[in-house]
Structure formats: structure tokens, C-alpha cells
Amino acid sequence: MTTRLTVDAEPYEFTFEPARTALLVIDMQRDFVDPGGFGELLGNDVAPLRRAVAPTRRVLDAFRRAGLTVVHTREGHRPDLSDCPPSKRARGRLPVGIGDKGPMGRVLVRGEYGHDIVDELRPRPSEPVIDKPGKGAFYATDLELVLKDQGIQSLVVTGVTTEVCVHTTVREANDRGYECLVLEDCVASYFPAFQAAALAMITAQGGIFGWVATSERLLKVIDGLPAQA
């Protein structure tokens, strides 16, 4: 018998088969949420987007004890750059920028320290980690074959930022025909107007790009599903 789950959400529940659904663990690197990161450099407060840590720590531990699906991406470039554009480098005029030496190594830039995932989150070694060039993570990567492998339909995202990766793929998600439940306390932005825009626009019009809930309504009913050995 098919087991569906159906979680308190705006702008209304969200139904969905857990066999058949994946955490999306979206760029939480060190170079967007710790100090000292590239995030930092930009001038901005890592503050907000290490809030999301612990929520989503407690996510991926219970989709993990269920035996769900989980998948991480993370944002950066072949050590040439020859998957970065040159206007994605240019942009800004940074003193420091994508490819330069910075605190934690060349910024976003992989096999550095500051590109893999912040300790809390580390993946495991049965947990796919996506490597894409831009900000969707659809783009240029085998995301969707990873997820057609395991029949996924649906999608609990976390990961920031909220208005630019996180927003991108949902949108790439939405296109491609799957439902996206957006944990609001398991993603962040620099910009608290942003994070509140951000979320609006996912669920206007009746849940255009997807739908809205915290992670203590997900975990409500993740918790009850049988552990996994």
C-alpha cells in the first residue's frame, strides 16, 4: 500500500509519497555560511544563513533514520574556470572574487575548503552531491537523472540563498513537473527582505512555484514513518 503524508502548508497542504520524495540540501558551503567564506567577503552577515544549520541538521537526521532520499549540490567551478563564464567572474568588480585566493582557499572553486558542505551537514557516502556551475540545480548538472533513477516526484527543499539558488531551482523543479515543499526555517538569505519576498513568491496564486511550511510541520509527520535500519 502506497503511504502518503500530508503536511500543514501554505497556501495549503502539501501531499506527498515519502518513497517518492528527496531532500534537497541546496549549497549549505562553507563559503556561503561560515564566517570568513566568500558570503563574508561580499560584506554580508553570515548570521542569518547559519540560523538555518541546525533545522536542517534536524531534517536530514530524520529522512535519514527513514531511509529517504537526499541529494546536495554545491555551487563552483572546475579549478581552470573553465565552467565559469567570464561575466559571472567580472560581476561586481570584487577585490576578491570566484577563482581568487581568499581565507578558505580559491573562492568557489572545487576541492577547496571553503566549497565542500559545512561539517554539520557533511553528506554521506550513499548521499549523491551535485557539483553545478550556476545557480539552479538543474543547470548543466545529471540532477534530474539522479532523481528519475530513484522515481522521485516530489521535493523538501533546504539551502540557501533563498532568492538566488534556491529560487532558481525551485523554478527549474516546477518546469520540469515536480512539487516542492520550501522549509522557511531551512532556508536563508543575507537580506531579510529578500527571504520574505522569496517565500511570498513561491506560494502566490494558489502555490505557483510550490509550497511553504516550517520544519517542525514537516517533522510532525516525517517522525512517524518506521526507521530505517
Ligand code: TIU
The other form holds:
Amino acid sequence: MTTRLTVDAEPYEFTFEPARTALLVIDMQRDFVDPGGFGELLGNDVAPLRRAVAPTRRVLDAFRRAGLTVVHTREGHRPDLSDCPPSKRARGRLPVGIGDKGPMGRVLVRGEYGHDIVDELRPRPSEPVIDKPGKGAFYATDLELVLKDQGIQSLVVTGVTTEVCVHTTVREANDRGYECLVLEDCVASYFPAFQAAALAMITAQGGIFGWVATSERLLKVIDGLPAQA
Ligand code: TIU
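Switching from the form predicted alone: structure of the form predicted together with the ligand?
The complete assembly is shown below, putting the previous chain first.
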């Protein structure tokens, strides 16, 4: 029998099949969430992003306990920067920018300390990590193949930042036919106004890009699933 669950969400209830649903944890890297990383080098206060870590951990624990699919992403580039558009590197006229040596190693470069995911959300070996050169997680990656091979139809979306990589990814996913539930306390922006606007844009017009709910509402239904060994 197929299990379908329903979460109280905006603009109306979100219904999903757990076996065909993945938790997508977007770019919870030290470079965005911790002081000294790319986010701070861009001139931002990282505190609002840190606040998303604890609720995301609770959702991650619930998905793992129920044996559901978890996929992580990281934004960054090859050490030779051959996959970094020169326009991206030049943007912002930063004194220390992409590829340069920062307090946590070379900024947004794969293999560096700052590029990796924060300890609290460290991926398990069984959880695919998608390295992406852009803001959207589908662009120039094998995310769609990974999701297709696991029969995924719905995405529970968390991560940073709401109006940049989360939004771009949700838009890409929506165009590919995935149903996206964005957890409002598990996504974060450096700008409170953008956080509010980005979430409103998802649910406006009958859910033009998807659904929004709190992690608490989702956990209420996921916690009812049997634990997997
Ligand atoms: N600057 C900003 O808000 N975000 C990014 O550069 N990347 C992601 O959102 N991951």
C-alpha cells in the first residue's frame, strides 16, 4: 500500500509519498554560515543563517530515522577555477573573493575547509552530495539523474540562502515537475526583507513555485512513520 502524508502548509495542504520524497539540504557550508566565509566576505552578517542549522538538524534526524532519501548540495568550484565563470569571480570587486585565500582556506573551492558542510549537518556516506558551480542545484550537475534513479517526485527544501540558491533550485525543480515544500525556519537569508519576500513568492498565485510550512508541521507527520533499522 502506498503511504501518502499531508502537511498543513501554505497556500494549502501539501501531500506527498514519503518513499518518493527527498530532503534537499542546500549549501549549508561554512562559507555561507560561518564567520570568515564567502557570505561574510560579501559584507553580510551570518547570524541569521546560523539560526537555520538547529531546525534543519531536527528534520535531517527525522528523515534518517524514517529511512527517507537525503541529498546535500554545495556551491563551489574546482581548484583550477575552470568551472567558475570569470563574471562570477569578478562580481562584487571583492578584495578577497572566489579562489582567493581566506580564513577558512580558498573561498568557495572544493576540498577547502570553508567549502564543506557544517559539522552539525555532515552528510552520511549514503547521502549523495551534489557539487554545483551555480546557484541552481540542477544546473551543470547530475541532481536530476540522482532523483530520477530513486523515483523522487517531491522535495522538502532547506538551506541557504532563501532568495539565491534555494529560490533558483526550487524554480528549476518546479519546471521539471517536482513538488517542493520549503521549510521556512530551515531556510535563511542575510536580509530579513528578502526572506519574507522569497517565501511569499513561492506560495503566491496558488503556489506558483510550491508550498511553505514550518519544520514543526512537517515533523508532526514524519515522526509518525516507523523507524528504519
Ligand atoms: N550570496 C548569497 O546570498 N548566496 C550565495 O551566494 N549562494 C547561495 O545562496 N548558496
